Amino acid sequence: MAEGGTRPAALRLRGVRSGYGALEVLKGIDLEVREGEIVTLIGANGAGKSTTLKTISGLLAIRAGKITLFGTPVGTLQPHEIVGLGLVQVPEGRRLFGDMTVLENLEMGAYLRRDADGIERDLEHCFELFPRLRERARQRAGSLSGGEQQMCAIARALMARPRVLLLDEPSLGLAPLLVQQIFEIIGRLNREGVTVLLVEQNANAALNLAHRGYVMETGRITLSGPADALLADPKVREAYLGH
């Protein structure tokens, strides 16, 4: 995909740090994501890129730097401050309420809002999406298959209207084909306005989704640039595609 050009930040970190504990994971990290982009993190497992989504989700408190979105400042609010701002994190593992049905699970993504009409259209623009989720409606999402269980996680998160949606692993378990058709359907996401940041160990699945991308290694961003241009950096070839 082309470079995102020069459209306004969505989100930036600058100068982030961030850890568990004595632990300190985010080592000042630097990171944009601008309007209608889809933004890739990569890199090995321990690098510290689901530490990232979640110090921008308010899961983990921001140690050093500032995190803003859409101009502000985010880095000392609550996670469901956060969310009502337009940013939402579809978790590594999907998270889901296993012994709620999947309408429930739905219905949560939408707890912050009160427009009962709008949250009627975007539960079918879901079921659009994702025909499977209809056909399970009423069922248990505990019993649900792995891609269906991804499939309700992105879905629960849309119900919330993100205009930033974060992405942790969404292929991490899933069959190839599963996997091409949730790519599929971020891929329309983004062309329906919403902007993706996309942590992803499928390192060219998603670079040959996004338009831009950021290498992490041990907490530190080491290396960015447009999609294309990490996918023919030999380095990363080694390192990340397996050639």
Ligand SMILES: Nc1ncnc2c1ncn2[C@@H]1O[C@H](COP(=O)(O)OP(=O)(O)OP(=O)(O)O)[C@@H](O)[C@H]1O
The other form holds:
Amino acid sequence: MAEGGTRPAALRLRGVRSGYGALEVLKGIDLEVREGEIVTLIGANGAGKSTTLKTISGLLAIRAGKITLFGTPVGTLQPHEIVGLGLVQVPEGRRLFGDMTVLENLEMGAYLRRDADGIERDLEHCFELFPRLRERARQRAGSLSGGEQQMCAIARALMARPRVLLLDEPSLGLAPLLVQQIFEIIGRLNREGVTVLLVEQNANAALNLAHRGYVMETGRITLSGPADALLADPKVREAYLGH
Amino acid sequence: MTLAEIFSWPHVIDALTLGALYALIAVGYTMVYGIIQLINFAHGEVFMVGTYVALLAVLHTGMPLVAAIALAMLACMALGLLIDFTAYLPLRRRSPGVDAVSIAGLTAFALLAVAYFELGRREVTGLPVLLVTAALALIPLGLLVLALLSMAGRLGRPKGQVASDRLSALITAIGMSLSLQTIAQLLWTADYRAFPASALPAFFGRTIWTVGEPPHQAAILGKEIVIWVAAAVLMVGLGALVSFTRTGRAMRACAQDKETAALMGVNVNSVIGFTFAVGSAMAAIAGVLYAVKVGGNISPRMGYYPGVIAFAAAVLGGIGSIRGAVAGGLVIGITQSVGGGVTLWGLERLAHGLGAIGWEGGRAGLERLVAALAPRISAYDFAFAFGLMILVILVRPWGLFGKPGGKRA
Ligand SMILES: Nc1ncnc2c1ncn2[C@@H]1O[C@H](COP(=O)(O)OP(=O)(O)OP(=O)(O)O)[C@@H](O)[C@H]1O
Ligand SMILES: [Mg+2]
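Form predicted in complex with the ligand structure, per the form predicted alone context:
What follows is the whole complex; the chain from before opens it.
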């Protein structure tokens, strides 16, 4: 796929450190996602991928380094302020509001928006992308199947009109056909102008979709480059692609 | 005594009125618990402060009661926010330093409160009182500074972490409750007071309806109808707020998963503050209406029993559920009104039964017990309310409307 080349950075991390309590998980992360790109972050369990996304979203404080979003420093902002700047995350494990209906979950996604017409249009758009959600709109989100929940979680994030979308393992626990469908939708969203940072276990699918990739090991970026280069890299093939 | 006497109109009316008031207080406990799993022991004191604000407004400005209630609601919203801001927010922004300091501070505060009450009882004046007073004035100031520091990130809090040690929060809440009582006593003395009859609308004391047949006839007074209508309107309004508005959705989202709510753009701490404010406004209304119903009960400790009873109502109904607060309030109100009568009735039946099977000694003993209990059983009305709460917790720990293992807003 085409390289992002000279486009300006949407999201940039420089020397970012963070963690939980006394445990430092991220030990200086440098990462960049340019406008219009799909970038994937792959790595083994416990490498710190989710921690990276939580830190970007402001759920964890950065202890050192700098995060900028479209050039604005966001490292010290609260999570809701970061959402207000157009960066939205689909968290690991879907994290739907199980007691609310599907529709209410989607409305939660649009929490910061006041444009009723735009919200209505985006709702329609989400129902086009995921027809299943239209059928289930009045149903408790907790009663959806795993795949439907993942669709709902992605749709919920789209309702915020993200400029940058972070996805944490959207394919986890889904049947192959559904994984393919989810990846197609991510590609489609990207063509519609959304910049994507995709965390994945399914490195093969992720690298086939993405423009560029980063490989993470125990809190450090150990490898990065164009997706096809990573796909061809013997180390990546051995560690993450099972060859 | 017959069951018809026990469930006579005066008792039923009393039960409904108490139940409505308990529901108004309980909703403050239940909403705050639903969202941060904290039992806000200071809620009874918010109720108390609201009553004083309305009383003082009426006495000093002569404003109509409705305006005084509105003022009390505003004051209590501010107080609710202040309590959250100074006592609980620093704990949510968990950083070990703040935790330790605020626990130490509030414990000292609580000790001072106890000391002050002791001094007050022995009528010691002069230096000791002055010292205690000065200390009392300094500590909230210190806490405020701490809270501001932690908010400014100067104490190294992990951003956005909302979990907190439950025990710290509980101790803080109890400390807050004692502190507010003490401050109220300093400001307003421990004397019992009441709304002057001239300040209350004339129809409060007027009989609107008479129900039942003599000799169990009862008058429904204007103030009772006001309490019922106010409680019904407020509870329906609150239910609608939580179910159908954007803010209500945010409250439910925070109750279920604060981290994800934040990822949706919800300012979690504002939503929690809003919850405190709404619950506190309800407590202000309840406090004034309670004082109107009871009469002559306004004192710094007036929030204690209604607070604890309403908390029992919240637990009974299923903590976290607004419908549960209403149901729990009514059930507790009924229990409190008729619990004594039903107990006596049961003992009488039992004595009767013992007589019927020929055990005259048992019958005579029980009848003596009934005769001894009858004049003073009404003093144990709270015991019946708590007894019921304990029973419900044993059988159905999540309460009438709660969900097993769940929490709701
Ligand atoms: N809430 C937490 N408290 C303490 N430590 C945590 C917490 N969450 C994660 N960790 C630790 O941080 C490290 C990185 O976890 P993280 O969730 O970022 O990994 P990951 O790369 O997303 O893994 P996975 O592929 O399994 O999702 C792990 O060692 C984990 O034990
Ligand atoms: Mg992860």
